[in-house]
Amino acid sequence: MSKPKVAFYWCASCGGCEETVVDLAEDILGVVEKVDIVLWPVAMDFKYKDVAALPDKSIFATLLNGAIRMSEQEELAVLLRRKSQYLIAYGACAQLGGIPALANQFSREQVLKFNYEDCPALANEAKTRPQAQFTEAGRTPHLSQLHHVVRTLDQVVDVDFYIPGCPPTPNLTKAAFEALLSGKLPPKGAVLAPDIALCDECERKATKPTDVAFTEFKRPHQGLWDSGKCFLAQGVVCMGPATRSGCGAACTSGNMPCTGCFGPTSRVRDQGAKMLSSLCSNVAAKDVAGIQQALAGIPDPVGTFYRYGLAKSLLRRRVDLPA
């Protein structure tokens, strides 16, 4: 009996995710043992024309990583959808967006600008861009380009499932995969994580405050903080309330506040908005001027309650931008 097919693949990312793959450790041994990858190209060569050529639902899994963000991955996205029974957006870029969706801030425009002719460590005299297809030499190539939009996976084709995290742990990959081996599955569009808060698993819980007044917020780097307290308490702001468990709260224990990776629970709608309600409602200061002041501590309000999430939010991108 032939081994059950899986398929990974790498978007919009910065390659964490594949490093969990990897991180697996000798867990990939038993893996490998299961299951025969037919398309990795962050680790084997493979073409896509191999993967083309399979017939449609053979690929019995594919975690896919990253956003969508060229035509190329939405490309490959479609295509490993049709050849695959299970699509998995594996991490956070698949899931929400990711860092990569942060440029819903700005138009395609400002991203080429300043990348190919504005950026301080670039010598482009010319301020020559990529183009879709040149030809020289008798060939033509052709370029992937960029969409005026960063989008999650399942803005682009169907999901079956999310593993979620920056990157998600190896623990929760190694679930996922026996889950799907094993077939005890739950119900499509579950996302295979804890459904509750990382409060609930953070060692710091017993003092987290229940009734505080801001005066003002702290950054990370602006103290030595408190191990052993709630960083909410210590004024800095921590992503934990908002946000799904499942990482072992890895960087509150390592005395650094959440950033919101793992996305938030089957309960909240958008992240982004519930940390910035609860955190703005218990503001100290109730006259303008003192508001300001207090929120001047958080110098980067998209970049801090929607660093992972802003293409799944219900802001998506900024609605001034051309189209």
Given for the second form:
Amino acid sequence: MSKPKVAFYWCASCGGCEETVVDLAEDILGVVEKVDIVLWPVAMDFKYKDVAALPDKSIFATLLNGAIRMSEQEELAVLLRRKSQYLIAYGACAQLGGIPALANQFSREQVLKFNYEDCPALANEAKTRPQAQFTEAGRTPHLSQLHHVVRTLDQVVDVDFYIPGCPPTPNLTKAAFEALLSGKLPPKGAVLAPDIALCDECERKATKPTDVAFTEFKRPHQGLWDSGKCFLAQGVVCMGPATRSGCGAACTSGNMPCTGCFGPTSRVRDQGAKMLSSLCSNVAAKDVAGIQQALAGIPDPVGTFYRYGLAKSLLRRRVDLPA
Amino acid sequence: MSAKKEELRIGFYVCHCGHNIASMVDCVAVARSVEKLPGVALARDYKYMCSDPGQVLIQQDIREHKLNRIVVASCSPLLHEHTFRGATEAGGLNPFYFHMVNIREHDSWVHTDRQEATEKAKALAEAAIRRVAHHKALEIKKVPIHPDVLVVGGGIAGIHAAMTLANAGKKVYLVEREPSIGGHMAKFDKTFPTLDCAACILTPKMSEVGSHPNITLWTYSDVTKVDGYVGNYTVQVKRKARYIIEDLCTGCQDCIPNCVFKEPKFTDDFNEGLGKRKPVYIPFPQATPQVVVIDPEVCLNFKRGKNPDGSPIVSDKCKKTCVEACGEKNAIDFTQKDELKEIKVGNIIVCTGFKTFDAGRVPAYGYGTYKNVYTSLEIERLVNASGPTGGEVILREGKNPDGSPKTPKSIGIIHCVGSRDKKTNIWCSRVCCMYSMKLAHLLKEHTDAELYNFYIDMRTPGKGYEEFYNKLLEEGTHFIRGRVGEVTDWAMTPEEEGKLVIRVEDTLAGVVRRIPVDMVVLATGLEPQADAGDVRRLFNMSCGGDGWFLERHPKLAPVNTFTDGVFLAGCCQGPKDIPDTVAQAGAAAAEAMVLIDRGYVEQEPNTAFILDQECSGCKSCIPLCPYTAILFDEERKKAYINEALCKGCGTCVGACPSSSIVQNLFEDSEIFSEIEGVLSYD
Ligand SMILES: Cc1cc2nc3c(=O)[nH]c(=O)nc-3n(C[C@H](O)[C@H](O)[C@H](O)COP(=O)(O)OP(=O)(O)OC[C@H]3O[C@@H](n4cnc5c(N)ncnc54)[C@H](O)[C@@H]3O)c2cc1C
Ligand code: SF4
Ligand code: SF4
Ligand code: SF4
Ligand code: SF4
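Please give the other form, namely the form predicted in complex with its partner chain, since only the form predicted on its own has been shown so far.
After this comes the whole thing, all chains and molecules, with the earlier chain placed first.
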């Protein structure tokens, strides 16, 4: 019997997810040995037309990372979905929209204008913008276009499983491969990580008081934090309570608060709203002025509570933007 | 999960409520619209769903049409949820397979467009149809009731409630913060409208309380902590040191005359400061219990200042002639400390009464400036045969030529001081008109003075009260209608010289009048106790904006509070006279007995529970529960909810950042499908 075919693909992402696959180190060899890679743009040279030529469902599994932001990404997502038995959203961007989805606070025009005209680090006197097509030396290439909204993979095509993280850890990735290859799979739609919040595996948990009452909030760069004490007890927003565990509390053991990249537990529809409601209910002040003073320590609430989850949240996108 | 999912068969009923709903909502159209929704087996409209035939209809349909969910669109669930759950259960279904839609208060009563109101009813019905599909069978839990009762406050309300319960064989703890029970009533000489002697009717009840085998009376005590829930309260009571061993004191009062202070020289609060007492004293002759108190603030055997624990420092400097006098009874103990007691009770009746308005807050009436301006309570003591003057009404200021104290020849009583006034208290204190007339009568009896009552409106709505007013009119008391502008000693005519002048616009005569009098009595209104806020929190009650404790329903649950097992009686709930106070006290006792005799309380199953596997132990929920129902298991590092304490408020459910708390009847699936139902209707 031939080895199962596997594809890796990237959409709107930073490349970190690809790195994790590579980070499997010697374990990658075990994987490579058992599968046939049919597409992996970051590492190998394959052509889309080769993929298009494959029979439907002939790829055993595709791990797709990155959000869906460009027309080309949507096309590939649809193509890979058709060709694959299992389509796996790999990493926070594919699962939740990730950092790229923070752009859903702005219109496409605002994004283009900033990046091609107003950005201080830019040298674009002519204010040239990317074109859908242009002709040069007699050839007319077609370029991919920006969508109005950044979407998660499952907002575009049907997804079988999710591997969370920004990026997913090698351990989770390896476990996912093992599950796939052994056929011991959870029900469709599952996130392949524990369904309990991060505090469960955080070493600082015992130091969180039962009567935490926030008087002020500090951002991570605004202090030197006690490396043994719960961040929330120190007034630093830690998304741990609203975030799925499985990372091994990587950030909190590195003395950084959790930023929420593993997304919410299966029971939560909106990670940011959940964290907000928990945090705000525990603000000590009961009067408007006191509450505002405490919340002044969170100047960017969307970036704090929806850093990875905006596209997947109930909010999705600012409502007052053009379609 | 059962092997195969049972097919959904929803029965839908829309009630006309006579014309209440049908006049604004096309009930037939609602039924026809709901009929088409998935899962609906039948939809009917009916004139009165809550009537017996309406309920029977549900029961029959459940059997005949194999219904497994019921939705009724009618009035408020507050009114009839119980009724329809009952009908659902009688039809053979779990009562929680029922859901109610309010298309009366939320729809027909608040809309004026029949078309739109009908559309709204359809949308609300669709929400309920979608929701009810997610309902689960739930079980009503029974929690046993501890049979003992705590009564807080030993005024006439507390006394009556305690006696009623004790006579029915219930064990009662009566906690009073003063050294004696009796409350305000103990200060009165006579009571309106019958003018029967207050002491004659009150003191026998007080001593009965003191000796009743079923009553544990703790005076000079404060409730300091209340934990638990209906049927199972744990209460901590602080018994303040009175430096007397209660069990040994016989009440002979030999110590008092033998105190090193030969004359009483300390302010006597019971007599409203009109009399004096010694460091060792008994508040009034009929005090219950008959046990003296030593005031460490003034007793020479104590130093000024406090021990680190807050207790007074014994100096041992006094000759302690009181101890000598007490002799072998050995009842005096200067080393006594506050003592904390813990008791278990099932019900609590709060009877903490009122305080009177501070007359100094209306400077125009001169209380505190002019010595001959009195408060009503001072007059109650002054006319009292066992008061500081033995019932003789004498002025604070002014002497007769022979040097003897002066008796007033003219007296003005000003009604509504600190009542019915936006600047002070907006409410009517209900008893002031009546007690002002009582005092007018008594003062006339004692002094034969000319009496003037200044009133805004005369309020005499009790039994025999208007008759009492007529009697006063016959007695020749002057009634002048108008809010008094000021009381002044500034004489404008020779006959005003040396008098207090009451300036008032007589609104019946339409003239401004100046009436010179010797004595002014301010009919101060009733106010919530100064510590009402603390007491409210202690017993988890609510207050109205005015500060009086809030009853659960002004008409239908007047002695209940929003906390089950905590009841109210007397003036802590609002101003009232003694008859109403006693009636409430009896009602509160009866409410407590209902629970005690049933032996258990049923618990609404809308409680929250924590998914143990899923809880990360983040502790976010723990401080949020208003009923302290959430605890943290330190060993397992998980939170858990004491179901008996949970009131189903939902606070923690919303706040758990990983959604690991689920609330029965408010599960996410139920709420989201309900929202989708409203929104999907078009
Ligand atoms: C001047 C005046 C004259 C009146 N004359 C009449 C009359 O003639 N006829 C009539 O029907 N009504 C009269 N009233 C009304 C009458 O006083 C009340 O109806 C009655 O006293 C209400 O009783 P109660 O037990 O609710 O409150 P209270 O009499 O105020 O008793 C409350 C008791 O609770 C105690 N207490 C308070 N807080 C606590 C606490 N935290 N812990 C423990 N104990 C506490 C207090 O020390 C007190 O003993 C008069 C009122 C006034 C002001
Ligand atoms: S530091 Fe963050 S993850 Fe760790 S216990 Fe505190 S809130 Fe939870
Ligand atoms: S303390 Fe002693 S002397 Fe005083 S009243 Fe009690 S028993 Fe009598
Ligand atoms: S639902 Fe309300 S009462 Fe129940 S445990 Fe949660 S916070 Fe407490
Ligand atoms: S908030 Fe949720 S996860 Fe946190 S301790 Fe409470 S139940 Fe557990």
